[in-house]
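Just the one chain here, the form predicted alone, laid out as structure tokens.
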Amino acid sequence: MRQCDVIVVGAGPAGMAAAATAADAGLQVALLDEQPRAGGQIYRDVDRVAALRGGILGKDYTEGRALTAAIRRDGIEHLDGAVVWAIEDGFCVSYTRAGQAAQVSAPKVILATGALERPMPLPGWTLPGVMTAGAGQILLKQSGLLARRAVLVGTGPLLYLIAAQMVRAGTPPVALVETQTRADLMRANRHLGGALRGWPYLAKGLAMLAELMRARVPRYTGATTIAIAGDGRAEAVTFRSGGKPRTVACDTVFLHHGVVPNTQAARSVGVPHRWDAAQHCFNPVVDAWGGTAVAGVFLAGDGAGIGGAKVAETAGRIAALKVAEELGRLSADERDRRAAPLNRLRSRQTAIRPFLDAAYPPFAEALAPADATLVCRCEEVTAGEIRGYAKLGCIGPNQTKAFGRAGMGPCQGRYCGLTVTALLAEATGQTPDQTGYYRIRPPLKPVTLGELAAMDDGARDAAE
């Protein structure tokens, strides 16, 4: 079994920054990541793609090369294509790589597992031709593929970024169907002071909107009663906007109404979580260093609360400094000296977050879907069935597994969990915290008997 000082799970901005900072402090780091190349979602495959499509994807994307370069150094073992499926006391992390299971152990673990796109269950969202906006961006980044005649549906700055990238690529979206309202923007104005502190983000957003206006991409705001229509595949988006029913014909629909922390790994080791009413999701409970109630476990990046790529990078460095201090590689004074400018930077970077959360809230109709809408796609469980379970005495997500298998499919509740919690809380009158979430146990990802047997063979060969 490999031994090191700290295991970092995830090679996005938080994980790469944490690994580089820990190595700078003299720690031996194992950096585990599912992807074949470092970068995470925001900097996905940046080393290869920047030269090919950097002009389309923008400077914020190509800047990721500085982070990928920083992890190519002594002290960091970057295990790409490593699917982590268990984290046990010790900490012993089990993973599969190249068809073989393996393990690595360390006294400290930094979980930098990033975010998931919030599912947007709407009528027709399971039709072929419908995907998340992030999935569409992956196609562009990794393969240079762009959907033609696409409609972007939902809310948030990511919609503007993807739409602008599509414009630059010569395949502008047919339309943006946005759910935020003028009232949302008015409510967000109370956070304008913080937004002005984060003026670079505002400037980028205004620049993207100007780009879309120049390209004459239609925008419909305050959309309600959204549905995706089609005979066997997506053919149109229907909705109401401006008091009128509307239909936009299309071949592809990209859905997006925010991202949420990917909490599966943190939950599996017992990290407490708390409901965030502003972001309508559970966030892990962490301190200013990313430390948790589980000794030796740190969280950094969007997996600890949504902040974006730059915030994630800063948080990764801060967590690594604390780990280095706890392992005796830095004094407390040196840790604090190095962390002080990072904490000031993080304060500036997060100043705009309350404004964005208020201006672009999740779509209410997708948070509480109509009864006929599927919410657990793996097991084909509808919102109405979840509500029916509550009437029969089901009070929490774990019980829904027994009532109707919700959360028991391949995604293990990653994409239906928050919706199931919200539906049960609404039906029972409990708070989301009282309702809770699925109990997460290993394996976090599927692992085959053959992969486990290969690990056993490796251990036996080493012993011989």
Second form
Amino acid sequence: MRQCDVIVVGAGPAGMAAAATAADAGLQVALLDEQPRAGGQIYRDVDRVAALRGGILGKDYTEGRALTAAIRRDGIEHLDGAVVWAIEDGFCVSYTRAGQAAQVSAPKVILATGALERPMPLPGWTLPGVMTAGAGQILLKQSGLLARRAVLVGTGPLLYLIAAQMVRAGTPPVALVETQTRADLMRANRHLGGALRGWPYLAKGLAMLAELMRARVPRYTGATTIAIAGDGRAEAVTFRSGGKPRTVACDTVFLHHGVVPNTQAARSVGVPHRWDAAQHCFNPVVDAWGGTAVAGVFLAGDGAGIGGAKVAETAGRIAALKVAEELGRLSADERDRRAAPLNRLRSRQTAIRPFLDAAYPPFAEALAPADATLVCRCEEVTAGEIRGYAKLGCIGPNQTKAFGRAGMGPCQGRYCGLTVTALLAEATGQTPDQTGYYRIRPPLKPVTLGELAAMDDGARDAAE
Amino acid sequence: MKTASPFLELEAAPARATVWFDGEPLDLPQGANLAAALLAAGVAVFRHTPASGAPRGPFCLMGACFDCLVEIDGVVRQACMLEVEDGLRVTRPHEAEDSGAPV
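Right, and the form predicted in complex with the partner chain of this protein, after the form predicted alone?
So here's everything in the complex, that chain up top.
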């Protein structure tokens, strides 16, 4: 089995920054990432794409090239296209790459697994043509694809960013169906003082809204009773806004009401998680360095709590400094000296969050969906069925699996876990922390017998 | 089910590849993300669910949702995690009529 000093999982901003900082400190780094090219989702395929459509995607995207450049160096082995499926004590990380299973070991692991879209279960959300807003971004970034007739549904700055990029590319969205209300914005204003410390973010947001107004993209706010209609695929979005029922015809729907940490890998190694009421999700419990209750396991980036790309990059560097110190490559004084400006930077970068969390809260109808709405996409379990299991005495998500297979399909609960916890908590009167979450076990991603059989000989000898 | 594409391609990739989807040849950009390329070619339904037979297509495009599952060489895989290669034969999972594989 290959040995190194630290294994970094995920080559987004946090993972790339962590790998570069660790290598700077003289550590041997294995950087594992599922995608064929570095960047994560935010800078997806940036090295190839920046020259093709950097104008549409903007500087916030193209500047990711600084990070991808920083990982092309001695001391970093970038294992691209590596799908991690197990992280075991010690640490031994198992992954599949090019049809072959393999393992790498190191005394430290930094998990930089990023975010997932917050599940947005609405009637019709499983129809072909309905995707996450993140999927829309990925299509544009990596493949240069734009939806000709798209409706953007939900809330938050990402919705405006996508709409603005579509306008720049000459295919504006048919409409924005936004769920936040004027009251949300009023509540958010008390966080404006803090947000002003992050004024470049606010300025960017206002510029994007102005771009949408100039392009005359219809915006419906305070939307309720949202559903996607269609026979075998998405054909329209129906909703109420301004006191009237409305229907907007389309063939693509992009859903978004925030992102949440992708906690699968951290949960699989036993990192404790706690409910975050402000962000309506579970966050892993981490210290200021990204350290966890599991010695040697560090978390950085959105996977440790949503902060966005800039915060992720900073957190990646901070975690790597701590790892370098623990491995004896930096003195504690040197670690602290290098971390001090990063901590000040992170404080400025996170100043906008309370404002955003208050101004663009998750859509209430999707947090507690109507009985007939599917919540588990894989096994096709409805909200009403989950509520029914609670009436039968089911108190936690792991029991729910036995009642009706929710969370047992191929996505392993990634897109129903938070909803199932919320529905059970609502039905039993317990808190989300008391209700808990699915127990996540390896394999984190499917691995075939053929891939296992092709595992390199060193590992097979060790297992025998 | 292949319809006129609901997606606009910003630039046409010069190198093309022939990929078979559900027995039909498609002209796709060589090396492109397979799920994106199939969407651009007008493929909307990638699979039918085992539970109810409902149609599904790509949802997250980042390897997390498993809604873009397709079958290639008898293995069910995520189309969004694959790249277009010339001669690829793709079918909806467990729907290949002539696969000859035991069910």
